[in-house]
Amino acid sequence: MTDQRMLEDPEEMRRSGYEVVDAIVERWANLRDGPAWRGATRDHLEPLLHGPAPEEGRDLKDLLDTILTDVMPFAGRIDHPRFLAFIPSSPTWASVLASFLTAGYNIFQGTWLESSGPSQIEVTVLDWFREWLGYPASGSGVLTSGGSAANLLAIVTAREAAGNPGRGTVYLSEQAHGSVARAARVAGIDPERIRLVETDEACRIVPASLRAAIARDRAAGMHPFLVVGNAGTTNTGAIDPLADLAEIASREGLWYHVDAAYGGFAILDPEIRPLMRGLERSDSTTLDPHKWFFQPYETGCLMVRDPVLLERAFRIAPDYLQDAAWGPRHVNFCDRGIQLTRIFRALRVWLSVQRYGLAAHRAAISRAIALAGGAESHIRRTPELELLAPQSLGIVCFRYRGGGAVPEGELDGLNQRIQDEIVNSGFAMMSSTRLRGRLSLRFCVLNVRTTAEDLARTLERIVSVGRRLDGSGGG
């Protein structure tokens, strides 16, 4: 006789999925008026969660109160239109729907044999993405869980397609993502042997120095085989001279990857595209949508010009795969990756563009580019303020200067205690990170809900926070 203790009853389905949307719904109408970070402590937490598992099954209502009263509210609002802390992200609807969509379909994806459809629209997305980027034809890549295991992606493929070479050395900006680093460390690229290239005061790599490094190793007998240039990093949002950095490569018979996770979906903006001349030279790119295309979390993405070459990285041919090879042109995405189990993440983006349109997509990244100009406008003319790099895509880097009375050596000390203040309060949820030397505050602008007027006022905070603290007034 079955069990049926684990299936639900259709019209109790049917309950529990209104009130988890209406939940959702209502959260999303009131972001503005709830704080834009909360958190609690373990101490805090635990008695209201922890404990061994039941034997018995629970109320469905009850746990869905539980969720919804001591899980959810104690994370970081990161689609509060205040929320300027490192990237954040801002899904639409129609990604949240796909989203439920795929759990509820439990869509396997790893092979075209198990999921037809759902592949073929990665396919469509992919070539969207190989589109805006200028690959050839033949470019393509795969869906990841975010930029993380797209740099690891491409980094393997680098290697492999070098050969797997012995002493082999690779080349990053000082400023480059941490998880290139560890990507290349789990690669089995020695520690010692990533070359951290230096930046200039636009927070761009020195090709200069890249080619000194370059051919300072090759004397040294080691063997050069990837560069990986930015489009758009997390610290300042600083793009690379992509351009210069794919003629070094080619020169050099380099491997060239682009980690455009952060700011690769800024190439759809006109202004911002010819910054992003040479990507379409790279032989791989990280993207994330969602970050600047507007995507649930565990939306990233790897392109690559020569999907030939990943497939050989990663392709494994078991026989009990025997069945899913169909020929060439049915791509099993689990070829291409580390995955086979994976899930259908292309919905959400295919479902986004269908819905809103890709106009719209541009517009909202157009628009928090120009809100971020305006926040680096406001600092510029506040005497307070200091810019401390230019602003770059949606990232505006600063710190509170007050009126020149501060002593250098307080000024970190006296912006931490300023954000740690804004930050608890619940008003605006920053973050920082250091330049030069020194700490800054740090706005990145994504939000589709952000406005001109919440950075206006988190600025204004900030100069009123900072005025009491040292002394000078305000309130």
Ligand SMILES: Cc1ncc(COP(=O)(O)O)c(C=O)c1O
The other form holds:
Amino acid sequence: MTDQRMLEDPEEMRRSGYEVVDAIVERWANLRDGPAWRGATRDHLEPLLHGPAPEEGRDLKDLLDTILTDVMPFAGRIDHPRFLAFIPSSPTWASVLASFLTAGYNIFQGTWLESSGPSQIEVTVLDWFREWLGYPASGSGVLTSGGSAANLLAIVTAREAAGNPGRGTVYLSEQAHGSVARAARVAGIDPERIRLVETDEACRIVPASLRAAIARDRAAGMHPFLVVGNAGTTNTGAIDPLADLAEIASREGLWYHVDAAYGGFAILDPEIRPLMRGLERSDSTTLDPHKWFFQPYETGCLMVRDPVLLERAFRIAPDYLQDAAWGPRHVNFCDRGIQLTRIFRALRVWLSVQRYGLAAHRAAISRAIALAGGAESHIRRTPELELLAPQSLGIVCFRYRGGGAVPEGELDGLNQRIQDEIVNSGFAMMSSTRLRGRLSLRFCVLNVRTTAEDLARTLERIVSVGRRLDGSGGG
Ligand SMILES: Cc1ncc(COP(=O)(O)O)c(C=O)c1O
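For comparison with the form predicted alone, would you give the structure of this protein in the form predicted together with the ligand?
All chains and molecules follow, beginning with the one already shown.
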């Protein structure tokens, strides 16, 4: 007799599976009606959820009820049309189905031996990305848990390609995402060997400053080996002068990595493509399909011009994996990163593109950019609002400044209070940042559900809350 306790009967599997699908469909259908964000303190949640692991199993229906009532509601609705904070995410239904399917089939995508079909799908998806980036036919990559993991793989690959130099220095924009510095730390690069290069008014790396920093380090006996550019910074969506950076990296013999976790897929937009000229010359690029390619978390990607260098940095060939060697055309994706056991992420992207078509994905990106442009115009024509950085991609940074009576020294505090009030009301989720020492409100538009009206109403609320708080009227 087998122990049946952990095996559900097929009818119960169907019933509970349909219940989960119903819950998700219901959530999607009513997303707009709920708050964009809801959180709760530990004091609130612990009595509901904390307790010892039960010795005996419990009713699945009751458990799903608990999850749907006491767990899931207390989270950002990141795919809500007015979730404009950080970098939002809004996966397609096809990509969610693919996640469920791949979990149910429990695909192990570390080696070709154990997942030939899934590995072929990953090869295909990576080849799409390669072509979109403009990399040569030899280019490829690996899907990762996200942009942070991809940046780490890039830095380690660059370090290994440079022969792991003792006094190696790395050059990033002062606007680079925190994951780049963290990756450098994990890769054993001392913080004092990381150079934050200054940016211009539009938050883009100043090439002359980069050149000067490299020259200074060479003169001091350091070993520059890596330049990191941005195709869409997290703060403002800025795109660095990627062709200039490519030129500098090439002349200096440095690895050139572009963090395009946020903005990379905007290269599909014919108007954005020229702004990303030079990206195709990079040695590696971080992409994050769980951001602007409409995939569920965790779907990230590192693309490299030469996968041999990626594999050289990560490949270990233990005896117990000797059966997995199918020859060079059969990629063992475990050789391209730190995961041996990997989930089958590529199916999400593949199914999404097959189901809706590339044109729909491209149009969704272009539409978000246009909506952000509309928000920027709204800000420009509203005297109480002030643009703090020009719109770039789907990001707009601005603040409330009122009718001019609020002293500069009080604007940060006032904008923080506006931010808190809007978020706590649940109407929209926003996140603030700091730009040249000033607190900035910020919209990042990405979701296919977001409308011009959503943005206009959020801006109107900001002005109305601001007027009430600064005493100039409004509600
Ligand atoms: C430019 C950039 N790089 C890297 C990351 C990190 O990506 P992830 O959160 O997927 O690890 C982000 C996340 O927002 C980002 O905006």
